[in-house]
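One chain is shown next in structure tokens, namely the form predicted on its own.
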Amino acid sequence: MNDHAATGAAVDDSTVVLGIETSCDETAVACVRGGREVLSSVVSSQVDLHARYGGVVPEIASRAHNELIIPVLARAMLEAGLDGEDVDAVAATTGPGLIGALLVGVSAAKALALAWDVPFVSVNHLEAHLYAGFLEDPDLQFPMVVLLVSGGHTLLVHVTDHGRYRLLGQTLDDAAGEAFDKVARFLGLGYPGGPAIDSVAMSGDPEAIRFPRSMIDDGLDLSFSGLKTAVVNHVRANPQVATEDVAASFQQAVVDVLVAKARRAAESTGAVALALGGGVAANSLLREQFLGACAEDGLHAFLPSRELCTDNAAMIASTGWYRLRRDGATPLDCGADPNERLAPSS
């Protein structure tokens, strides 16, 4: 049996978490030491699976999972240089997402804690990547606004402390990641989105097009849909109309969306840092602007690696630390969410 788990050790920086994330299109295990210390983060992506139908495919996402999950543990296993009673925790995504995966990282999840006699821990896909910044930026520090930008999710969240925070703004239709989707599928540019738009845009005039910047004076909500169809119409009504530019066109109105609407939340808030977060965080001019708005603003800016952009299991750890600290182990009946909300602690 674990030493924390015989002793009831309290979670300290020798407590070691397993994290797993399957909400999506990624299997991704990893092990952090102490909520900030990586020993290990492996990520398998389906993004070859899905590219052929232009998004994902839920079925193929869970079928993918149950084959790829015992080759992904054993590797971080190994890379962390642990075995099971080195672990103190397993933490697993159990909402949002895809019903179907979702139920294979927590089915696993749930199945090591009770091998390894150690707390099972469930965490919230949207509140761990407010904690991705934790891993990478020690002087990270409270109040701060968190712009979470994804396939899935937009939102503008106030952080005051580890599990105290709330929404400030969210979309109210597409999220800025399926904009992009959308977008670079009826260019043809081909899946995924994001990093195909962000790599044609490059080579194009992103005052070109002078397409909407919907909602960008009013309060903190954000709407993409508008924007898509505007995409859509220009180029069905302007067939000569080069790609490159409208791919620029295009991101650059997001990303001053995007960038007003976080400032604005900063200003509102009285947020000493701004950090970014989700896969659309990768984005290059994003990066850019949101770090350049901070800079005039005074604020302390986080960027997280590409790495941790994406969908991965050491955010999943790392929240999974935290939550175990405060909160104590969730118990074993806890099921799946796909629908699960960014919800606090009380």
Contents of the next structure:
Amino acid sequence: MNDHAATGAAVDDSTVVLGIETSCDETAVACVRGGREVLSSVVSSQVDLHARYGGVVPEIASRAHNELIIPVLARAMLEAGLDGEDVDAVAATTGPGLIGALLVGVSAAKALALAWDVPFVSVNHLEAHLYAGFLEDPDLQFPMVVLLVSGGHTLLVHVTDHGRYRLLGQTLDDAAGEAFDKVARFLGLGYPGGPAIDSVAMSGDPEAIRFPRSMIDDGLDLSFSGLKTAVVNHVRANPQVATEDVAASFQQAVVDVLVAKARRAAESTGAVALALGGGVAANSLLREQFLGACAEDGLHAFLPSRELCTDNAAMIASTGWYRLRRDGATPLDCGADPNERLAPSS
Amino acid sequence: MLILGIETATTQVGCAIGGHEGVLASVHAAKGRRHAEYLVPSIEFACERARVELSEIGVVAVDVGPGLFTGLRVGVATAKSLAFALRVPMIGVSSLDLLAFRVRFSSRLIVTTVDARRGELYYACYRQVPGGVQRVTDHRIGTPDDLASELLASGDEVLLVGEGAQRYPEAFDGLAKVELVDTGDSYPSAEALVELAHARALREQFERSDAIEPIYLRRPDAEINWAVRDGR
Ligand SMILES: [Zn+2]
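For comparison with the form predicted on its own, would you give the structure of this protein in the form predicted in complex with the partner chain?
All chains and molecules follow, beginning with the one already shown.
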């Protein structure tokens, strides 16, 4: 067996981790030194393959990952100027995500770790989104609250230290990104819905329609399916309504809820910092209002650049570095878990 | 030249190491299905058993199907990544070719089958040629009854092998010229893969890792539904 698996080799600022991410529809490989220094980060998006279906098709995603994994890997190593001997550990997303897609990245990562005789590290995709903010901001502060919003997830997490998480709240139905996709599809704006609504909303009036802010004063859980229904009903009742105004008003309702919940979560836990992560964190209005809220409440704001909000492997490699330092290597008989949760509460 | 063979096209998981001395070690999990969990530790174990360092491997061979999609992707992704890291060439072999290789001494028409689920089989036909067998049809997918009618129409003496056909013996019951055999080798095996790949390696029939992809034979359901809706 791999020696590293038992001992957990020394992990320091010179340790290079190669990260692999294939949980959904991005095939991504990155090389990160010391958990922070991004040497390369290559993301190959399959968005065009899935666009006509209005969402990610698991079998198509799995096939594409299998075709793209080696070219993306080769490019990430070339851009970083690394050979196999320079890689000290290989990390991969083991969940949550699409099982067939995850297995491609996990299989590749374990094979590389075996061939290069270095540790393999399993990384939780949600944990990695939390770490995305740290990659660009060295001023790490605990305790913090992370608002994680993507097409698959909407969660509020209390983070008291590396690897110490507590789930504060989550969506009870649709993820925020899912609501963007569904509303965009209904409005005929195409896929993916987030960027489509973001750009159309720029020329709309966010106050034009008062859509419901579901559960806004009510705990830390969230709900978006009522909002989606309200949009559909409003457009059916008012066929002449301007799409720009619907998009802007819908987006405003989502952002109002997300920001209000994040602020309340920070206040109730005594957090000193607030972080945003996940694909929906690329939304212009959310970014603007998130920063405004942090400034008003005196919270340190972690706001990753747009490239690090959406799925990427730099966040996987970075998380892998912290995880390797904390827990050592993951055994090579590890598989993938489509429903993998964040580490249990602490 | 040492060859590592990886076989994950069915519910089984296997790997083997060998070369001109034959197969040095093989590891095989019969009720696998957990391909991703078993495969890499199996390769480690096979190396130990063969007293070989992974760095001594000169070719990575992989069963590219047809077979179980998830298993195939685990095997192909693992094999391609190993070949990339070790900087060695690859050889992709079809699961149906592997089954035929095991019965290559028969002079009958050889028909090999792998279970395709949903009541269908993957199959292909082979003829003996000097030094082995040659595939004389494409890889196909169809119901056991489709295959039975094809075999009846051919009029050939047929040796029918593979776990695919063995799941549906009743479909071939009435065919006088067709013998459905249980050779004990009804699954593609990693040992056969290493032997067959060795023969190809001697002829330098290598492939680049980016040219190796699973043989699916079925389009994704979403694509089929789309085409139907769209009249394509
Ligand atoms: Zn994500």
